[in-house]
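Here you get one chain, nothing else, as structure tokens; it is the form predicted on its own.
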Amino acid sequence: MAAPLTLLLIVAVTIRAVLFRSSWAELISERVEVVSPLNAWKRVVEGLALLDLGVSPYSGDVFHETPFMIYLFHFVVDYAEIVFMIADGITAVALYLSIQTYNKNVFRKQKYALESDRYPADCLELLRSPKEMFYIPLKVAMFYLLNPFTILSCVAKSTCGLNNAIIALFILCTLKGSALLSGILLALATYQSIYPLTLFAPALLFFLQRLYIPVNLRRSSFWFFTLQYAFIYVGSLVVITGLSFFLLGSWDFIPSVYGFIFSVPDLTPNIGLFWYFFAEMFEHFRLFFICVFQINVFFYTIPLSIKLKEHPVFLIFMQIAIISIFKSYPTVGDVALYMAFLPAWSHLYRFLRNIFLVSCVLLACSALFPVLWHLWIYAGSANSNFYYAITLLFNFGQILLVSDYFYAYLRREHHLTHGLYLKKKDGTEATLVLK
């Protein structure tokens, strides 16, 4: 699999170069469904120019990024370009061999439970062959760097393309077994954009799952690993704050950057749900909605991670596909994240119910957005409602997705349990409900 990959990645090393060279990259960069205030690289460049004339890029408001990335940028960006097709090479191998892993576990998991003839009779249909799982992580690296929405965060130089990287090898970690880089790339993940703290729940999931340490709250075990586990991420947390303090020299990136993503001050429209509702926002009001909206990325880490603590791979993707939907400043970027794990679940396709109609929804948006930007900001034609309300549309897509993949991946568990034919006490079919 060595040649397809290596192949792979040329063609899309060699998109980028060429869109690199083209007249569109200036566009591109401009996108706002493409860059926010959090990520956009002309915000990097300004955040620079400040550093280089020895000001804090933190005493505007123009620069939001990490000092970790602003220090990375002041030896390289001459060769920026390079760097962020790097970034999406190491994403898409990352995940590669993440998936490569994870299909072997898999596999070896179904042999044991065939040997030990756990499966109904009338479910063997549902497992996965060696064949079908071959090509898979071919396809999921595939679709991150041939996906259009990864293409054009590359070419605008979205530093969300960093943040993916960051995220990929946090996940190939894991999934290898190594708690100790797991933590540190989790921390790192955090550092730069708060959220990825959810992420910590499925990784310790599938190492005490790896370790055959139930998830019980009275064995000492259990207590033992959480708080090592717990120790590494936090300990390199406070590590690469302390860090940043030391290359700065004050502490103004905190309010600058986590302040900036809790607190929402810039408004600049977006693919997210944020910004039209807290520009029409009174101001008395403000703070309790905030909290409402920043909640959503948290608050359903406990009952996934309850309902799929058996599952911390599935979990991983369901939490990061969270991550990219209730985010306060979204791009595309952050949705190709997560829809490279698609073909991962492609066992799921028989289960899912709505698969047509949010593949229809998405693709419309994507092409609506630019058109309703221009009707709205260039042609006078349109207003902001225009533009929200295919941003909500759009949004309503992936939830419908998520939730889709959700209830087709129970299903298939709860047939691998129960049998794929259920009847009723009175021998009619059953019908599966997922409440």
Contents of the next structure:
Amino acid sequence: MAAPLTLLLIVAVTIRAVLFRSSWAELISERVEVVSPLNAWKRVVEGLALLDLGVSPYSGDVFHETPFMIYLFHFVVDYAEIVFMIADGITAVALYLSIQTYNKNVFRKQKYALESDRYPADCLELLRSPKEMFYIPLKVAMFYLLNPFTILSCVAKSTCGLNNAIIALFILCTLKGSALLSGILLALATYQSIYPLTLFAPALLFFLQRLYIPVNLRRSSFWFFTLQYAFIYVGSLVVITGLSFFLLGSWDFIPSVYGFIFSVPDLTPNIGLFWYFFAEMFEHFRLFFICVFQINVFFYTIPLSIKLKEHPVFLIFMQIAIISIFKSYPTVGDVALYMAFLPAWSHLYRFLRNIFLVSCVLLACSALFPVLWHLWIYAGSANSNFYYAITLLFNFGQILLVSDYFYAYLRREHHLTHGLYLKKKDGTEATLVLK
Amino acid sequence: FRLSSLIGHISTCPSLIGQCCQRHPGSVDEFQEELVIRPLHSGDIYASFQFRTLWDTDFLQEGQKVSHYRLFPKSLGQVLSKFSVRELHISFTQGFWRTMQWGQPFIPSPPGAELWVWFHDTVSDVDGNWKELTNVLSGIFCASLNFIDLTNTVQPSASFKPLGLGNATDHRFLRYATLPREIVCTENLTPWKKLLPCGSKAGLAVLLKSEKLFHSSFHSQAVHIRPVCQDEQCTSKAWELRQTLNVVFDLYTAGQGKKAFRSSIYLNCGKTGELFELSPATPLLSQAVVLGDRRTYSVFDLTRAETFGQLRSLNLLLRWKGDGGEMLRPLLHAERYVAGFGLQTGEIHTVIYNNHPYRAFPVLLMDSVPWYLQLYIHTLTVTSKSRDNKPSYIHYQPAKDRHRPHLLEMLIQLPPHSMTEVTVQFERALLKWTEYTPDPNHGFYVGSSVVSALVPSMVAMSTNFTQDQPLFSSFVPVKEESSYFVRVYTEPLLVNLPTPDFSMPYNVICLTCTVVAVGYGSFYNLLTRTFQVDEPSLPLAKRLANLIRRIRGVPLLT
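Show the same protein again, this time as the form predicted in complex with its partner chain rather than the form predicted on its own.
Now the full complex is given, and it begins with the chain already shown.
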């Protein structure tokens, strides 16, 4: 499978290189859907220019990257385009390898379950065959590399591409079973933007499953491993933060980066729900709603972990999707990361209920974003409500997509335990509802 | 032929009022007033009033409460001592000074209100003092200076050095703020006139009639307080309060003048007699060099009785002889404008002209941009004669959202006879709906840039300190003979920001919370419910029957 992957990488790099050299690059790097105040390239350059002038980049409100980014780009700012293309390549290859490993695991478990007769007789058509699973890793890599969202994000040189690379490497290390590397990479991802903190739970569940430690709060083996993993994670986080302190000699970056993410002072429009909400918020309630919206990102972790404790990889997908929808400054690069996983769940197609509606909504919104932005900002014939409406619709479409896949996944699991063709008590065909 | 005349007549005033302006024996408070009239080439008349009060008091003595006020206004004296102010400069301007048509003004000022203050270095909380000072001044001058807060105050590091005594260089004690949107009207003139020792009842201040003053192309009133030396060796120091009023108009004006300690009218007559004819002719002619320009002035000393003639009135009549004559071309001139389209980004262009034919000189450009226009300093370009011109000193303090504005100061070397363009890109921020002014589509004002320079003079300036120097040439201390200090203010900018819809707060909260609730609801359903086969429920009658059957202990219906 190396050859098709290499071909895919070459095609992706060519497309990006062509776009980098065209006049579109300038236009794309200004688009608010693609860059946000947290990850715009213009702001990275501005931060480095401030550093050259002898002013701390965190003394103003224009630079919100971590010191790790300053350190990295201080050396490679002239080769930025290559760096971002390599980051995209790393993400694609990491996702490819992790989905390959995951598929092997899934197939092996399925084989054991089949041999021990755990599946009802009529759900054999739900089982996955190697033939069907063969091209899935390549499709995942393709979904990431050739996704227009990813290409736009790379051409705009948004540092979201680098964050995605770190998360993809974290997923790869987790699926390969290396707890140390996984903890370090998760700490790095959390350090870059706080939200990957919620990926701690699925990673922990995966390791527990892999080491055959039952998830039981009363057992000491559970706590022993949890504490080990938490120690690696928190320790790496402390070390990375300490190293950042020594770069500039001050803790200024903490309010500038993490305070900025949490308190949302900058209301530049983006594809998320926060900007217009807080632009129109009554001052009295601002703090309350900030807390509500930030808690909203984090509090699905525990319930989802309880429900999906046997399926940590799907949990990772759900967590990444929830982060991308509900974070304070989302961009299309974040959306592209969880969309890359969709081919891995292609066997759920028959249980998806709204896929046509959702894909239409997402396509239409993606097309309307630039149109309504232009009408508001340049033509002056629309106002901010138009852009806000499309934002609402885009997020609504994403929520429908994610919950649809969740429904399909749970339903397939139900069928695998209770049989596919269910009958009511009187023998007629049954319908399945959530009760 | 163009005829324009200035008529002044003086009527007798009760002697009681005249006395208050006389020199008090035993004290050394001094009051001096002066009016300079300069006809401009565009047909306008530039009248500059200066009133100077010297207050001899040892302000550097700590703990000594000063309570003896003679000519110096008590309100300002109390302000100085309470807030430990060393220098205070405040100006209110209506209109924009057209440098290229009118030449350089004696006292430059930007449109709107401008306030800059040097505090003593004994002050521990400069920001607190500044806040209280602006509020007190707001009350004294009936102006909305209370809008000055930390979001539009800057601490320039090089552009505003003290104009009085003292060589402090710690700019932590300097505060500068400007309110470009401030409008000047009679309400501001009245308290300003009250600060004069005789108010508006005697002296040149009688000429200040508001209906005439505000029918003008340019009107600027200012108060400058600074510590000065009283003699050459600087053995004794005094507070100097200068109140200046600069007006440009081309109308008839009627006015009166009464005795003051020293009161004179200087009339700029250009190349004697060439431009216009003056009657009555005065024997007193003096030459003064101000702003690098040696001109001849006809002096009318109002303290001498013979100026007034028999009718005890002074009529000045100017008859223009024709168009033409040359004006000294201002050597330094600056303009500023916003380029770009749309409400997302823009570019500020500042253009500085050096009109000196062969000398290059450095200028200090200071820009204070509000925080909601995010400047990108890596896009700063300075070009002179289409070549890159790197500034030798850049001091940049980036803005903190809702806390302080951007401050950009640069030292640029201007090549001779050239135009230098400074451009910097910015992005417009979306503000919270409560942060917009009541008319948000009018736009937001950006204060004028300040260009300060020591311009090489074509004429030798005198560095001697004499008591007889006219006021208008002694405002800025001249340190060297070959150059003079010039400060040029550019236009203020009006920038539009994208606005949210102000009628929508409740709707937005409802709609966004709805979308979040949709997400929450779907996940809640999937997390708390399980899949079950849908058994149809029995109709009501059968359910009641089942209830009775259960009680009886009989098999149930299905």
